[in-house]
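The form predicted alone is given below as one chain in structure tokens.
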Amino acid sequence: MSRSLILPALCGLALAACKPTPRTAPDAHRPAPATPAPAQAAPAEPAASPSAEAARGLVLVRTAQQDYNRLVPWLKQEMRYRKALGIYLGRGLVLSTAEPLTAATYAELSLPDDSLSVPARVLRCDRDLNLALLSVAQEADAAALFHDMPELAIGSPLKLGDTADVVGKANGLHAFARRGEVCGVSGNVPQLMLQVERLPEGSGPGTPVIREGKLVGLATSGSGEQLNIVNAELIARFLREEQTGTPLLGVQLRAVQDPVLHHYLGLTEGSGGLYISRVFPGGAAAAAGLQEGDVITTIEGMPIDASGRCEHPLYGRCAAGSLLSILKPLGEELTLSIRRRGEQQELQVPLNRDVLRSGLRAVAEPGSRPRYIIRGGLVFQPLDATYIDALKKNNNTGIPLAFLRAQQQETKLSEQGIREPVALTLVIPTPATSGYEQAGEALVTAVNGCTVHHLDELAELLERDTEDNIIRIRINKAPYELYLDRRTADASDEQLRRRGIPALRVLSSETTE
């Protein structure tokens, strides 16, 4: 059909369309038209429920980490690159986790939708807890991050059984909200486990937990259809308290449950308790005067059972080691009823971490600067926690028989005065280290026949002048005594300068050298 027979037809179809019905008569059988109802509104949008509203306070906490290598501590380690997520407290406070930001150089918040992002402040960070409190580093960017985001308050801690809603947004827009259960718990540090059902991807460690609009949970591991949550209280307590760490006793507890082991203890059928193998120096339980063979058979009146347990109010059946690094905080006393030499005892032992300032068990702050000497091409460090922490994951055939020998005369060594043991913790190949490469991972116990009972003690031993000029350094494993010529140690230390070792020396009373 031709453009020019097209035209008149759709007008004409048009003009049909408008042309006027005629008007009939009623249908005598037909009913008359009801008259129309008058207009009402349109239903209201439902209103959003709690959980919902809560996840307009999600962020993205995205870090830089880089530590010291420990077991090269002169070395950094790689650039690693963490998220999680964060929820909004109200007044400029974040809350997120604290694993992706130790020895974080740089944190930033976002938003979930990644339209802006803005460098944070660390406030605080416990490690133990897996908790840590941010905020915008600059003032200026609180508007524009925190703009119309809800304040959120704590909620009632959870218990075994309870329900809660884990929130999130989908891909970084979508709102969710799936409900979970309290099915357990688990942790040297109590965390509860929330059955739910499978999540979207990315509600992993820092992902709210919530519960009548209010924040029950931060969970801090887990995905899928299970997460490990730190529970209310202790949130509460991490955001009250200026102090982070749980207490620790400085014990190391075994159950009474073995049939040998709870006769020779003299424990009547049925009793229970915590049977206390080892008390550490310069621990709470040391200062309180708890000693090895006694066994705790209370904690703050909860009764313990054979196999170490006792009933919690929230966490139910749990082990009761776990529970004294939380029932009270630092600073406060904890009851513990023992019985020691078949009778039984009452004690207050002021809670602490103090078992973690010197000797074997001292634990360096993530990010710090490690301390050493290297004289010759022999590197020598503090023998504490941290140290022997990087060497288990370095070394997968475990502790050197040397580093064993010295965490079992602990006790013997404090006794000693010995507040920081020292290694010789590895050897680089140099002129003056010629014969002694596989001296490395052993403990110093004497330069020039004195005692080293620090690092910066054994940086002026190194030092003192000896009549024949060599330096003689014990050590306790073979070849037990190691000798430095002087001259050559001082060649050797001027070709590792050149070799770009950027300090020989890093002490606690001075910076570099």
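As the structure is a computational prediction, the values presented were derived from the model and not from experiment. Positions refer to the first chain, counted from 1. By rigid core we mean the largest C-alpha set that fits within 1.5 Å across both forms. What changes on going to the form predicted together with its partner chain:
Fitting the two forms on the rigid core leaves the C-alpha of V118 displaced by under 2 angstroms between the two forms. Once the cores line up, the CA of R56 ends up less than 2 angstroms apart between the two forms.
A103 is not among the residues whose C-alpha shifts by 2 Å or more between the two forms once the rigid core is aligned; its shift stays under 2 Å.
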Contents of the next structure:
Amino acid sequence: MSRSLILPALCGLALAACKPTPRTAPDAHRPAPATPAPAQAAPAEPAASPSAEAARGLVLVRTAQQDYNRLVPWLKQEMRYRKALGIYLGRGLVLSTAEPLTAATYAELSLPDDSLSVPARVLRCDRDLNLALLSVAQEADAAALFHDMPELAIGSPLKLGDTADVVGKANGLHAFARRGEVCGVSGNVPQLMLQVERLPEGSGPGTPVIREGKLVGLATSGSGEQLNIVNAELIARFLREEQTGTPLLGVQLRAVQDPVLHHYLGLTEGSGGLYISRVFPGGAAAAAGLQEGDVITTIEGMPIDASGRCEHPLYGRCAAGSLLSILKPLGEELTLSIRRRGEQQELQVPLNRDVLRSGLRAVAEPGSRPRYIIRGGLVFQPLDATYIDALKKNNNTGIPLAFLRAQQQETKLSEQGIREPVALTLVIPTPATSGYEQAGEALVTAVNGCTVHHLDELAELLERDTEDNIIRIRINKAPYELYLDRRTADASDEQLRRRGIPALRVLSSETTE
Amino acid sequence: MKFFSLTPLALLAALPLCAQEALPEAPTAEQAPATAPDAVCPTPEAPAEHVAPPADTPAAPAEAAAPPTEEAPAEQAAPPAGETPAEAATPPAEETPAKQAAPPADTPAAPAKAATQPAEEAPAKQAAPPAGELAAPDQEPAPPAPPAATDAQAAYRSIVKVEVAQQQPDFDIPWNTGEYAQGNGTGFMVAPGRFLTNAHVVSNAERILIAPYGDARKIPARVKFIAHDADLALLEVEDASSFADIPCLKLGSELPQLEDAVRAVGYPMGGRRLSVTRGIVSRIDTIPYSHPRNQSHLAVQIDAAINPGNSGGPVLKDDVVVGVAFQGLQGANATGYMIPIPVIRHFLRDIEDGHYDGYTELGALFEDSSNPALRRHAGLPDDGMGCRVADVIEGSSCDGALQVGDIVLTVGGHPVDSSGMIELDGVRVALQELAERAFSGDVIRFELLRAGQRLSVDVTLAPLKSQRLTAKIYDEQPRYIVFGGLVFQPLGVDVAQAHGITEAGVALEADAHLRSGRGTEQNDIVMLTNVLRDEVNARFANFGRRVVTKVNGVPVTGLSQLAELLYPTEGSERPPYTVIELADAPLPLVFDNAVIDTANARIRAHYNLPAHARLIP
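Now that the form predicted alone has been shown, please provide the structure of the form predicted together with its partner chain.
Below is the entire complex, every chain and molecule, led by the chain shown above.
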């Protein structure tokens, strides 16, 4: 994304601040004006086209993103500037894509011609569906921004072979509508692939897809002649449901395609299934009693064919695994038929995201403050998926052996009630850590003989008095035990504070101790 | 230092990065394509020729020439080498050098002639004419050598060119015969008919010929002892008579000092005659030996040029051998490395019992124990002594004797400081150096502080079996199994290299294997390395190269055991399916046993497999 974006963004901000507000309160239920504003009308477009009419509701979403550096948790990463389109739905709400708003530190909404920009507020964000809902940050700005925009209803979902219009404004000024055809399905959360004529500049993520004057899709990615769009069905669910995110079973699946394996698993002729090779602790599948070696044969009554696909009313024959995430919303139950050692069974699986809530697969909210403890120069952080992902991105040598060992013992850790495994991630050279320079990147198993179940507990254990004033920290690699002298650690902590580490302890993602 | 070489991450990763590159064992210097007559003729029969004759004929001459048999050579080569044999050989040497000094003039031509001779003829010819006869009686002495050079010239006569026809094993397609190559190195006589050289010069050798200084003939030799871990080998000629009047080189008794003047003598690239380069001792340090890949030993850095072909040649100080030239450093100037006397003597002593056992390992990791909190917790005074045991490998020498958390106070009577160093012969060295100098079966006493109690334990030293995983394999044919078109090979650095297996994919398995001290032939990490496409596996998903964990529910512990699981003996009951599980694979691989025998036969024919498996290297 272009850095120069910040300039118009800031100008817009200044503009918004000093511009007199034309109306005092936004009229959420105001009917859409019959004619487009003269300044935004594209001369070439037939004024009456319902799709071109919808282009009047286009807005620009500009954001600044800056997440924390998960490997040095008191630091932030470099700032990035992002831009997307959004579409006005009415009632002061703008629909856009989630990706540019992930870990956003600032967001604003602008008219496509940049004649007005106002600070924005993110109301909801679903990173799985890649949808976000925004409003203006200050109610007072709504009228100025939205006063000319029509309300837009959500249409009936698109299915394979349907046609719809991709709507945009070339150069932010000239409205256009291009007819496209749904030609396929892709992605883990299924998205439709829309084949369309070459689009003008300025139609990126957030570009709306309109049919009969209603919103039927939102483009999240794609270029030139093919857009990947979120279907109206999922947009409607996103707007309706309280929880965000798609359900996760917490399993590793693979379609059975080899005929010999098919026979071996006792599957019936002509059918297929999804083989479960792993069931992750704490997940929905584990809770429902799914086991490794089980084969899912039907999902909500839809049989899985020999190629691992299901026939879906909207998406046609599509990968059975991807349907698990969209067939029903969170909170409901999914009915699965499974074959276990040749026996057919039916199971109800609760739809939730529990697999991400604890243990090594826990995921921190992007942009949230990382939790950590620094004691005497030893840095402790939750050993979660967010940290491991950051490590993978940063490190060419792979995941450290001690962490691989922890992953191997995932189930055991979970059974021991270790809901938040804690790692010794960094060793800052201090008088207290002399000789321990190589001890970083290991799982912390115990402190003074007490098992560490989560970071808060570690914080408490590190402060608990010991006879000899020595804190013993057990880790899962050589030298297996580290010793920290409380007084030396105190002095080291003081030194680290003076060197500018803003906080030596962050136990809550929101506040600082 | 040595312990780290046990972690697979460090090791497998180190492979491509390895800065130390062995002097590309001559093959690169004078590589001959497989079409060269030299290389081709010894193909299938030559090995037999090599193995057979030495069994009867040369055995006798060897004994006759050098009365002491198996043990003696080492004895001779080692301490007494300096005095007895060399001294004894000296008087004749005094005369011969003059005679011998001439022939070099025409040698360049002679070897070329010799090279074209089929190898088979050589031994026969050798047996007939005594060595002396060929020594160029018709050559008039060239300008008489200056008197000062006499000793040097005598020394040069025992320095020989070692010409080796090699067959490199193919770890990618393990049933293939591999490439044939021709390489040269240098060797020198340490006992009558016995030559010291580098292991890498004679590794994977099909045929070894020794070309003496100033002699047109090439004399067949064989490897008597080889120490891949120390990159040393002792060769024995089938007929020692050619060398009867040639003196042996004296082996020095200790390390040279920094700045000592030394000469490297050998047959490096850039010409056919003997080359001498001169330099000084620049550094004495423990460095990784690139031939075994997973070993570090003492080495001496010199600034005399050492080039491919010098490998195995002596480095002399005042006509006494102080080292064997063995490797260089890529990207550095004027750095050559030699294997110093302590390592050479270690090899010679190890083989005294007629068998090379190899270096022993403690199998324990010692951590820097200067941290004040650690010392206070262990009850150690602030005197900088005592070192905490950080890790012990299961099944290693120290397993059962040392425990994690023990404080080592003394080793073999030497006080240990907090960084794990001891003083040996006035030099501070890592305590592992004791194991480095010891031999299999030796006992080292550790004095420990365990939970505040003082105690002594005895550690019986042994090599670490599981180190095979991280060592390059030489002189062995690759082991494999092919079943249903799936190719299984035991993991090792060669297999990893051939198939681009990174440590990330095998880190846990390799770590568990190394830490458990397993690693005998019966106990490997078996990898699926390739799939020979056939209708029985055509629908298998491609999971890449993975560790085989189970077959029909039985954990896989080694290649031979896997062979029993996949190819059960005749008559034993066979389940309807063979189910193969791979580490982290999303699906098992399943074969229908009703058609597997037919499929195996078909695959064997289509892919030209000599056998379903090679279980013994």
